[in-house]
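Form predicted alone, single chain, as structure tokens, below.
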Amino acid sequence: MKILLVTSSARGHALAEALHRSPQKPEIISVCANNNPGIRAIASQMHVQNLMDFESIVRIVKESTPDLAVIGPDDPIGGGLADVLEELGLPTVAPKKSLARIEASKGFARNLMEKHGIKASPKFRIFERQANSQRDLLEEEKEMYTFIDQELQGNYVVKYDALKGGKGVKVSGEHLMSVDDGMQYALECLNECGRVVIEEKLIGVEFSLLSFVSGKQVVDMPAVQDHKRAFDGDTGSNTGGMGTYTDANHALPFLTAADVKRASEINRQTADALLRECGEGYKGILYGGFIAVKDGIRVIEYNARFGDPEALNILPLLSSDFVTVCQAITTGELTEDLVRFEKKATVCKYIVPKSYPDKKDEKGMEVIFPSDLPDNARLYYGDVSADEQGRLHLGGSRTAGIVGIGNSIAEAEKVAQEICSKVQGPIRFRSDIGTADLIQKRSQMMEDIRSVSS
């Protein structure tokens, strides 16, 4: 069994442990962006490229033949890779390109929710480039201004229709301060792509279920919490992700049985409707990206794929081979039977260098992780290289996240917490991700907004 792995990040680092610990023992081959030492370590066969050289990756699977192909990010499922390597008769866990826009094009995801009868949608619009005339630009802006101004009150969420590496969000009071900021923006993206969505802010709280598909089969993994801001207490800019947590219940503490069983039903109707609108079955991870408001589940975004840190955490409680999980969603053999994870609760905290995300003044300095870790515990390294010497160096993005499992979220985050003070050189973390107190606040919150509704 051979085992094309096209990723990058710590994300790539746990696809490549969970595949590497298959029965199956498989042969990992792995396209990377990076020198990533967590998967030089496992992999048999190593190829430093950019993702979206398709050619070069067509080159490798024809001289190296693997039997089943992976893919992480965003940019190259959204690219197509899956067809390409389809085409090569390779089966793949991932969706082909027009499965793939339910992350690629928020405008598809939303329009594709409306037209299925899907109702967990805000309030939006799509406005596309199509004026002609200065007149008709200018009866294009003002048509947006009255959406956000009246409409939406001046509470609104402005979205880059095309994948922008997470980046393509803007939220009114967060990074828009005003109807004029939010249209500047609107602007700029219609300008770049062609397209804008402008939708209602949600007032609520977030969390993430992913599911694994193959068509209409879809079977859901553990409930799971992000946190974007930089610092402690929800401050700072946004990033990529600074932890997360499960709890063992595969819940989460602020959610009901019904908020989770609303999640996954969105997430079954959506794996159909992209059956229904693209005549073929969605086949890789489905990850829904959602927030319980006042009144019930609302779908801020979908992604086509695993998300970082979120497999950080589900990967480790994943007890059945993943192996086998990944050959049953190419061949339409995926069952409830097939996944079982672990009753446990994880925390996931992120090492980064002390400027990230604003700077990158660290780039290049030295980093040094714990040598021994327990065994309720995993470190999966991200934009981090090593030297000759096998010294570890900072990249200028999040360096490793560091994941603490036990039998509560509070017996995981002192397992995290412990080994993130022992991380030697300039960086840090967040040490309120997983503690009572932050998720007393996520609890309260919910409580609040839905006794008002009440």
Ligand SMILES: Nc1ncnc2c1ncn2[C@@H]1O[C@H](COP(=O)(O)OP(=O)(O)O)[C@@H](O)[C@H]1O
Second form
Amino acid sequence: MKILLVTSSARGHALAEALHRSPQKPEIISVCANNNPGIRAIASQMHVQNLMDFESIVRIVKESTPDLAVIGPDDPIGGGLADVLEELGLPTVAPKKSLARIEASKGFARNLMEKHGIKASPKFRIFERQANSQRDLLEEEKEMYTFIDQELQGNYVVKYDALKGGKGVKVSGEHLMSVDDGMQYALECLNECGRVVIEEKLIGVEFSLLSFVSGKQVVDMPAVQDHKRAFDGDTGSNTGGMGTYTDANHALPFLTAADVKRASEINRQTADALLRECGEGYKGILYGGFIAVKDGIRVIEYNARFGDPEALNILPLLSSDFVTVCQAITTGELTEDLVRFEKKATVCKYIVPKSYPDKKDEKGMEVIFPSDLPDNARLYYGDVSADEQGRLHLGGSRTAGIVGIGNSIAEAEKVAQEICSKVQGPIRFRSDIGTADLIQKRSQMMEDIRSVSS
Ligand SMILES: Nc1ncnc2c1ncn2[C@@H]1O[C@H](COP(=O)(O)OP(=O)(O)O)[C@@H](O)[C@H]1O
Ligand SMILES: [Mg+2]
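Having seen the form predicted alone, can you show the form predicted together with the named molecule?
Zooming out: every chain and molecule, the one shown earlier first.
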């Protein structure tokens, strides 16, 4: 059994590890964006290259004849790598380009949900650059202004309508301080990619529910909460994610059972809508980004892949064979029985260079991780590279995800925190992720939002 794994970062390391521990003992052929020491230690072949160089990936497939492919990141998925691999006859765990629009175009996702009666979007409008006279353009601008100012009352979010590495969304009150700021950014999006999504700013608590999907078959993973802000107390710049946690019951402390059930239902409806819209089934990971609001659950966005760090929490808990799950996704034989998760909580904390995400001052500096980890911990390497002596050096992005596993979030947090505090080098991490204090704050916020009478 040979598996082509197209990845980068700590999510890639977690995927490689989950495939590697399969009783089917697959050989892993890795195509990776950097020389990831974690993947290198597991894979039998390591091709370090640009993941958008599909021609080179095709050459590797022809030479090494894998039986299955798994694609990790959004860019190659959005760019249609699954179509290219399937064309070669290689069953692939990742949606084809047309289905991956659920992530690559936020406008497509909103329209799809609306068209198929999935009532989980905020108020939104999509503006397109199709006007051809100066007068039409002015009309369009006026409409946009009225939508932001009158209909949304200045509480709005502007979304660039293409993949932008998590940097295309700007929120009023955070990045955009006036209606004019919003207009300026919306026009910038229109000029750059021809389409912009403007939507109502929702107030609530965010969480993710990822599902394995094969057409109409949808099997959920434990719900996860991510922390995007750079510093403790949710302060500082937005990052790729500083850490995440899951609970032993696979739900989250601030959600009701009905909330999780509703998110699960929305993922099912969305998989079904994709099948009807695109004429073929979605095969891969469907990642619902949700927000629990006053009167239920709404969708913030969809991703067409595992999240990073979400994958770092979820994959270590998978006690059934990940390779079998991947095979079932490609053959359409996915069932609940194939997917089993341990009833444990996890807390992931990302080690990042001190000046991340604003600067890359520590790039190239050495980082030293504790040499042995307890059984209830995992370390997944991200943007870090090994030199000839085996010493590790920081890249500019997130360095490594450290995961603690326990019977409760508190127990898992202690494990992760202890290992993080032993890492040496010009790094930092968030001490508050997974602590009782932070979780209490989330629950309190949810309670406050839901108790206000409208
Ligand atoms: N409608 C919305 N209401 C409130 N906040 C939003 C809304 N849409 C996006 N956000 C905020 O912006 C962040 C990024 O938006 P998202 O749609 O997830 O795009 P991406 O992850 O591609 O940057 C979200 O995690 C959320 O905090
Ligand atoms: Mg997001």
